[in-house]
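In the form predicted on its own, a lone chain appears below as C-alpha cells.
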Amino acid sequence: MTATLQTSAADTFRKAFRKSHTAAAYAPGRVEILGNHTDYNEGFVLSAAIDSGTYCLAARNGSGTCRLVAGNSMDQASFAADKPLPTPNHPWANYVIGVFAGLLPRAKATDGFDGLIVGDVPLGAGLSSSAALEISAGLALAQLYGLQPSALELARIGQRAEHEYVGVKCGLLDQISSIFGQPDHLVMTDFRSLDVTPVPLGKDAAFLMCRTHARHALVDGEYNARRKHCEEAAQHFAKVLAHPVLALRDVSWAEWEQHQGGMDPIAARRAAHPIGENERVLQGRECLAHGDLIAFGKLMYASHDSSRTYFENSCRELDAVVDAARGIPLILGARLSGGGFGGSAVALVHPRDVDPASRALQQGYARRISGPPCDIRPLRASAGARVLTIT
C-alpha cells in the first residue's frame, strides 16, 4: 500500500464529503501458508500480513445516518446510527456496518459519521479484502469514537460481523492475521489458546501469489457446510475416544483412520482435512526453525492434495497452478490459500528465483487452463493494521 493511495484516498474523501477526515486506519489482507480451514476447529494457522490492504477513512457528521463510501467504484451505502442494519443493496457495507454495531455499545456518543473505503487487495481472490475492510474501518471508528479495544477485540468483532451482517461463519485467522502481522515473519496463532507467535521466514524464503481469476465466494453455503460437517466429526470422536474432544483440534491422525468408519462419510473426509493440517502446521514450524524449505514446500503440495481429495473445496483452476508448480524445480510448494473455492495460490520460491519461477508457472497455468492467464507476482510477509495520523 502505497503513500499516494492515501493521498488519493484523502482527496477523493474530501470531494465525497466536502471536508477533511479526522481519522484513518489502514490493514493489510493476508495470505495463508498452511492451515487450511483449522481456525474455527480451534487448531493451528501459519499465515501472513501481504503487502496490500484497505485504508478506512473518517470523520463524524453530527447527524444521525452513517454514510459509506467505496473510493474505488464510488458506490455510496447509508444506514441509521442508531440501528445499524444490513444492506442489501450494498454487499461491501455489510462489513462496515456489522463492526460499527460491534462498536456501538461501547461508545457514548449516537451521532453518524461519513466513511469512505479503499484499496488494492484484489476482490474474490482468497486474499482476506473482508478481513482489511472490517480491521480498517475497526480501527477507524474506534479512533474517531474514543474507543480503544484490544486487538482480540476487534478481531472478533470483525469475525461477528461476517457471521451476523454477511452470513459466512468464518473463524479468526484472517483478523487476526491482518492485525497482528510483522514484516518477513510469518504469524503462527494457536485458536485455542489465540496465542500469536511471529515466525521468521528467513532470507531464503519468498512467496509468489498466484491469481486465478477463478471467482472466490464463500457466501453460497459450501464454506458453511464444511464448517458444519467438522463439528458433527468432533461431536462423534468425542463419543469413541477416550480422552476428551472438544474440537478437531483433538484427534491425531491415527486417531482419525482407526475410527472414521463409523460417521458419515463425507463428514470424515472433511474432518480428515483440518487434523491433518494442525499436524502439517507444527512440523512446517519445526521446518522454518531449522531452515529447511525443501520439506517445508513438501508440506505446502501436501496440504494442496488434502485439500483436493479430502475437503474438495479446490477448483480445476486451482488445481491448475499446483500442477504446474511441481513440475518447476525453481518452485518448493504450492498451494490454494484461503477459503478455497476460488481465489488463489500460494507459491514458494527462493528470492532469486521469483523471475524465473514465475514465467515457468504462468506457462505451465497456461498450458492447462485456456482463458484469462494466472496473474503472479512477488508476495511479501508485510506489517499488521495501523492507526494511520492525520496530517
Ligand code: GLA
Contents of the next structure:
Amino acid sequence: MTATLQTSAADTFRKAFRKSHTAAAYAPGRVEILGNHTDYNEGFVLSAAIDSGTYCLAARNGSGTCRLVAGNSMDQASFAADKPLPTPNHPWANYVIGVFAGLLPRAKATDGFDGLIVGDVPLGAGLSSSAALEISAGLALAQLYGLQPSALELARIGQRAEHEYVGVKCGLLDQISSIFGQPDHLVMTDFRSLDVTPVPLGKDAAFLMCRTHARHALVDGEYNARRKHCEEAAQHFAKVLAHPVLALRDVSWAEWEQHQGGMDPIAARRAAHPIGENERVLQGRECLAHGDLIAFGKLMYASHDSSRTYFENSCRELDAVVDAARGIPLILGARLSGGGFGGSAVALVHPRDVDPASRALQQGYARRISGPPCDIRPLRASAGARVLTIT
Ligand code: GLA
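Output the form predicted in complex with this ligand next; the form predicted on its own has already been displayed.
Below, the chain from earlier opens the complete complex, with every other chain and molecule after it.
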C-alpha cells in the first residue's frame, strides 16, 4: 500500500464531498499460512497481514444520512444514521453499514458521516478484502465518533457485520490477522482463548501469493454449510467421548479415527479437516521455532491434501497451483489460503528463489489450466491496521 494511494484518496474525498476528511484509517488484507477452517472450531491458525489493504477516510456531516463512496468504482451508497440497514444494491457498502451499526450503540450522537473507501486488495481473491474494509471502517469511524473499542471488540464488530449484513458465518481469523499483523512475523492465534502471538519468520522464509482467477464466493452458502457440518460433528463427539467437547478443537486425530464411523459420512469427512489442521498448526509453529522449513512445507502440502479430500473446498485451479508446486524442487510447500472454492494459494520458498520459483510455477500452472494465468507475487508479512494522522 503506497503513500500515493493515501494522498489520492484524500483528493478523491475532497472531490466527492467538497470538504476534507477528519478521520482516516488503514487495514490490510490477510493470508492464511496454516490452519484452514479451524478458527470457528476454536482451534489454531498461523496467518499474516499482507502489504495490500484498504483506506477509509471519513468526516461527520451533521445530517441524518451517512454517505459512502467506493473510490475504486465511484459507486455511491447512503443509509439513515439512525437506521443502518443492509442495502441490496451495493454489497460492498453492507460491510461498512454493519460496522457502523456495531459501533453505534456506543456513539452518543447519531449524526451521519461521509466516508470514502479505497484499496488495493483484489476482490474475490481470498485475501480478505472484506476484513480490510471492516477494520479500516471500524477504526476510522471509532475515531470520528470518539469511541475506543478494544482490538478484539473491533474484530468482533467486523465479524458481526459479516454474519448479519452479508450472511457469511465467518470466524475471527480475517479480522484478527488484519489487526494484529506485524512485519516479518506470522500471527499465531488460539481461537479459544483469543491469545495472539507474533511468530518470527526468520530470514530464510518467503511466501509467494498465487492468485488464480477462479472466483471465490463465500456468500454462496458453501462456507456456511461447512461450518454447520463441523458443529454437527462436534455434537457427535461430545456424545461419544468421555471428556468435554465444546468444539472440534477438543477432538484429536486418534479420536476422529476411532469414532468417525458412527456419524454421517459427510460430517465425518468435514470434521477430519479442522482436526488435522489443528495438529498441523501446532507442529508448524515448532518447525518455525527450529527453522525447519522443509518440514513446514510438508505440512502445507498435507493441509492442501486435506482440503481437497476431506473438506472439498479446493477447486481445479487451486489444485493446479499445488500440483505444479510439487514438481518444482525450489518450492517447499503450497496450499490454498482462506475460505477456498477459488481465490489464492500460498507457496513457501527461500527468498533467493523467489524469481525462478515464480516463473516455474507460472509455467506449471499454464500447462495445467488454459485460461487466465495465475498471478504470482512475493508476499511480505506486514504491519496490521492503524489510525492515520491527518496532515
Ligand atoms: C474465511 C473466513 C475465516 C476462516 C477462513 C478459513 O477467510 O472468513 O473466518 O474461516 O475462511 O480458514
